[in-house]
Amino acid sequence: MSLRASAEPAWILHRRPLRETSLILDVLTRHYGRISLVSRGGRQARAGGVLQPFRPLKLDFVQKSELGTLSRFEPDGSAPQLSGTRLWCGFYVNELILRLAAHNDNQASVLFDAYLEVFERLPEQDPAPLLRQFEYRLLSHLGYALQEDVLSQAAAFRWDPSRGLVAASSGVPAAALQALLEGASDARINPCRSLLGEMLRSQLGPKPLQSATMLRELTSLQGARAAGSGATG
């Protein structure tokens, strides 16, 4: 494998130190999917400030093995302003890709566009439906798209790992799943959370997502604070 890319649109998913001044970067690119790059001197002042998650970038790199070499980088627009729960939503999206996306996937432009859409909308919109739509688009990219013709066969469904969608009286409403397949990213698809969670767990295995655990804790804490405020108001 030999690849030379110039001004490639990219987002850093994760970074870790290498020796005293360098970094290993896990990166999502538009045309090559998830790749890993060495940034020599990447921990130094300017580079360290730019080579961060949640910043759109353009990268020049050479890849002759699984671990490539970053040769040049520059910002590609402004970074989304994320904090609190929204920041952890960003970590959740990154962790999903790190756990599930294949390296060097030249069919990943659809996934890149889904990722870009999340971070364009996340600072202002309700995070929950944005995450549900991203989860589904990632699963579809991995080959687990739901079949629309099945949705007319029942009013509600659950996910069975061996059979796929199966009718269930207390499952996810067919209307919510239809909205999900149509690309909705609003409250109509929030009921799909449990089904998408089952689909993801069948791919992730027993190891939990650290970011999902943190999101649950934050949500629980915010709920407790709201209840306390209401009790004293």
Given for the second form:
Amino acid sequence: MSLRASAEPAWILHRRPLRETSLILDVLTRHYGRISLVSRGGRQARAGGVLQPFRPLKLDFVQKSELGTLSRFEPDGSAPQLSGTRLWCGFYVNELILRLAAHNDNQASVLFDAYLEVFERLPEQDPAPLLRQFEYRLLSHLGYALQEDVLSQAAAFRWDPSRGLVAASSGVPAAALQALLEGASDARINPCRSLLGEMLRSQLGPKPLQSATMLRELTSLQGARAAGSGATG
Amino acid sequence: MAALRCLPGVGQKTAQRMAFQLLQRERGGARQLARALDQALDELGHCRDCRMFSQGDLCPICASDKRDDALLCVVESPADVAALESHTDYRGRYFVLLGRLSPLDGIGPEELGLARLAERMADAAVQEVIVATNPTVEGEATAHYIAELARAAGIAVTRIAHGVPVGGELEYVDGGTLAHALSGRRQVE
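The block above covers the form predicted on its own; next, return the form predicted in complex with the partner chain.
Expanding to the full complex; the earlier chain stays at the top.
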């Protein structure tokens, strides 16, 4: 395995310190999927500011084993301005990829496009449907696409790990699933949340997503505040 | 020599130089160093209130009655407290997280003692929480979480400013910093 890439579009998913000044980067690239790279001196001031998650980059790297070496990097356009809860949503997307996506996957451009779309729209749009659409695109990239042909057979569905979509009166409305499969990322697909959660859980196993736990805690803090101000106002 | 190499920036050669220096020329210094390290490891703990390194139950800053109880500054590391103490005229209290929230490394609110921070915020004297975590993505995410904690407790929260360094030139500032500096601009007085 020997790979040499130049000006490869990429986003950093996660960075870990290595010795004093270096970094190990988990990166999502357009043509090679998820890869791990060492950046020598990546923690020093100039590089450290650029080699951050949530900003588009162009990378040159050489990969001879599982861990490649970053040789050059530059920003590729401006970074989306994420703040507050949206920043946590970004961590959630990154954690999903780190937990589920395969290393060195040369079919990954679909996933890369889905990733780009999330971060293009995350600064402005309601995060929930964006995350749902991304979850679905990731799952279908992993080979768990839902069957569109069964949607006309019932009004609502639930998901069964061995059988896929199963008609269930208290399940997710067919219209919401139809919108999800058509690639919508607006409020219409919000009802799919529990079904997608089920599908993800069967992939993730018992270990929960840390960022999802944090997002829930944040929501409950915000909820407590809203309830508090509601009571006093 | 192997023991000295646990220090940052110390490789084989430096460790050898240090060891020979301590054994040949600085035997008194070596004894003192050994004693100081032993004592520090035995006696130093974390301050009950701010989690800073401390010899007693409370660190000197928390124990002092000359500090302003209304201000609480949250920082990531003990080194940040030292930096703020030596270069600013801040006279409020501190809280040291000893890290930052990082979901992908499994570091959550418990590891940072945020329950203790929430207790500190519940103290009626605190009027403003100053969040001085680093301007990295994890630092920002941590700042947001702490801000939510403070708002839930009904306390004002502020974040330290970030932008162009004093004495710096715009031309050489990276894009992210410049964008922050521009969006955080303020009225000229």
